[in-house]
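Encoded as structure tokens, the following chain is the form predicted alone, with no partner shown.
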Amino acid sequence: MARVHNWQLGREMSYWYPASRPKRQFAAVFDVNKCIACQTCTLACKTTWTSAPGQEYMLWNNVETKPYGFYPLGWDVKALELLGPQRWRGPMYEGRTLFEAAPKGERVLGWRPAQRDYAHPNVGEDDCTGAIEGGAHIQTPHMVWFYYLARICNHCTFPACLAACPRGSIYKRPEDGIVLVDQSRCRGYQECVRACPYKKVFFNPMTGTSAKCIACYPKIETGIQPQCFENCIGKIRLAGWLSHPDHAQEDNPIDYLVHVRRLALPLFPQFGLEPNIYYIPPVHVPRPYLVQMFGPGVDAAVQAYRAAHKDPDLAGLLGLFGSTHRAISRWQRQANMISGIGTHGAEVVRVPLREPIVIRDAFDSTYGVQRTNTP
């Protein structure tokens, strides 16, 4: 096994191939606090990419209600259980990754879901944790909470699916870091399904090959955000490009949120895949649960998000989420206006830091009618 540097873990780790980072890495930030679980993203992806025979259970994009929602069933609980208790020392991960914990003769510590694990994509929807037996409206000393977690393929820097494939049919595009399956080489061994801890690789029994989220790369190539991003009603998503921490740029929106402000965090970084989909963690969830899911940076991230209304740069950048169908490569704030610059260097959107408020007179003298002010 090769030794590669995983910056999310703060150390080197073992991986089956030498590090080969792409020219630029597709990445995204999801603001969990704004997701309303409308599933518009799920349907947009489903109707675009997975409506053929054998793809009925494939949800390249899905939204889960945490802590009791999963698709497939128990994907994160089982992965954490297999890995066992591990430890962070500050920003450095001292435990084993899924590659380092793999049994002898295997490349990745993993498991393959049973067919029934895919039967209930909405399991646990809106189920919360806490003592609510007497009714949620009754005052209780116990914390009652849940939140929505939108998920797509993480297009990892060190993909477990790629490492596990004995056919070499999974590859990472050098131009943008998007992870794809070459189905002409795939023979349906399903080692990729077993290896991916996020369970975002699916097997098609009709074709006998695996398939997964492709980050809508035909749209990315033309400077447009993926389908699930474009259709997000809650405006929780922002797609772009992520630099290595040593080359982070403040005018790159993804770099700013991930590296500069450290507001957006990876999903289960302890697995060792260096995922490239980042989450602004929910502000109302108990800290131990957040640390387990997003790593030790949650305290600073939650604090920064709560104070965003005092920071015009951060508040302005968050306002760009969902403001355009174009991918944003750079951003800037000029006074009270925030601009997003697309992949070709031209401004694609401009939004105000504060939306103007207009209060109309209660009585319209021109038409002689009463008005009703609405927010």
The other form holds:
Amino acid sequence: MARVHNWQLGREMSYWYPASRPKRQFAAVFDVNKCIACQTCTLACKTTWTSAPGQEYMLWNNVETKPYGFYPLGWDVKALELLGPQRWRGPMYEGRTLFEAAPKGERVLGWRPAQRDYAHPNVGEDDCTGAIEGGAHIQTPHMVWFYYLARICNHCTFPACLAACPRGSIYKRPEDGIVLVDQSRCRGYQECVRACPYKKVFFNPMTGTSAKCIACYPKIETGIQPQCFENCIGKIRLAGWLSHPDHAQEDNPIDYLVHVRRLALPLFPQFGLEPNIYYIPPVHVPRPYLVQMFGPGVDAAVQAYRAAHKDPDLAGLLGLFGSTHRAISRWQRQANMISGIGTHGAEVVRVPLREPIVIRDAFDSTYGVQRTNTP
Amino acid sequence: MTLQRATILFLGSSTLLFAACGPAKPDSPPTEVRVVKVEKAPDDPGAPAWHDVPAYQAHLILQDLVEPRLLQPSTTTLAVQALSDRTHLAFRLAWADDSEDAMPGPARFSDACAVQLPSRLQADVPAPQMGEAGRPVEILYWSAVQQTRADGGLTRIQDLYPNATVDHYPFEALPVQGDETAHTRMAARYAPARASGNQVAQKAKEPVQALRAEGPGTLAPADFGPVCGQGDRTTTGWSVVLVRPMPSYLLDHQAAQVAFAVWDGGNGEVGSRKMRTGWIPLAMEK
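Return one more block: the form predicted in complex with the partner chain, after the form predicted alone shown previously.
What follows is the entire complex, opening with the chain shown before.
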């Protein structure tokens, strides 16, 4: 194993291959607080990429209700249980990663979901953590809670799937860091399925090969966000590129949210893969659960998010989410207008810091009728 | 010289020494895989031609050199027979396996076996673990799942999950109905492995694949000629015939080396998680 530096852990760690960071890294921020689990992202992906025999239960994108929703069943709790204690000392992770905990004869500590684990994509949907007592009122964090976790492949900097493939059939594109299964080389050993703790590589029994989210690279290559981003009803997603923290750029929207403001956090950073889909954590959920899922930066992130409405930069940037189908490389705020600049350097969208509010009179004097609100 | 290479040479030398100790007693088990000449090499494990062919009992060992490894032994012996009609070389492999694993799925793996020969005859044989860079090996690979496909199974998802219901596949849409070209093109869009020519993903006509390798992880389709075979489920396990064109170096009655591998799908064996042999002497019947 090689030694690589994983900035999410604040330390070096072991990895199967030496570090080889791409020229730029595809990355995204998901604002969990805005997701309504409409599954439009899931369908946008499914109809585009996985609609053939053998792909029926292949969901490159899924939205699950936490804490009781999983796809496949128990993907996260199983990995957490296998890994054992996960200790942080401040921003540094002191526990073992999935690479460091690999048992004898293995490259990664992993497990294989069985067929039945894929049988219930909607398990736990909208289940909250308990019953609400009569006469209760809402407190924060909520006394009972759930939230929606939208998931795609994390296009990790240190992908476990890539490390585990004994044939080298998985590669990380040097130009944008997108992780792909070479469909011409894969022989369906499912080592990638076993190794990926997020369980975002799927086996297709009809072709005998495995497949995964491709970050809609044909769209990304033309400066357009992936299907699940473009079709997101809740406007929770923003795709772009992430720099190494040593080279963070304030005018890069992903850098700003991840590195500068530390509002968006990686999913289970303790696994050691340096995942590149970042989450603005849900503000109403008990901290210990969030810390386990998103690492030690949760408190600061929740605090910053709660105060975002007073911060024109942060509020403005959050307003760019879902504002355009174009991928945004840079952003800027001029007074009360926020601009998104696309991959080719031209402005692709401009949004106001605050959408104007128009209040109509209850009575329409032109038609002489009472107006009603129809949602 | 690496330790691995030194071990291989030592094992190879000791095998040759053993083989050179004089003719074996008539009823003693064969110490090499003897290729018996026949009129026509059969591709059927039940063909009468196999009845009188001596079986070499190959001892299988763990693949424990490259990760991921197999740590606990599963299939430990393999009965090997070989026949040739001068144009084809046929092997029949038989081994015990309690469970029949012939369907694919998540965490479901296929029973399988493989026969490996050096690509060319050389005194210093390549590493038995799938050869090495610049010193390739040729491999015949049979899998029970591939046999299922070759037998006409696994054409619809219901062959795997009988109760599965599917609303609609895009290639069944009205605009492409009745247009075979459009239908095929649409279906290929959703099966990139098949569209890219991946041997694994093709609709198999034969349960045997011709492969080559230059070390672990380098397995690739080979063009050493058409291959065929058949695997039959027996009361105790599998009996599989794998047939390939005769390697030219064996036509001169020369001795060579052969190696084998077996995968027990029910034990989670796939890829490098396998039981295998080292090189075993292979001798043409004079």
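In this text the structure is predicted, and so the values were computed from the model without any measurement. Numbering follows the first chain given and starts at 1. Take the two forms, superpose them, and find the largest set of C-alpha atoms that agree within 1.5 Å; that set is the rigid core.
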Once the two forms are fit on the core, has R360 moved its CA by at least 2 Å between these two forms?
yes
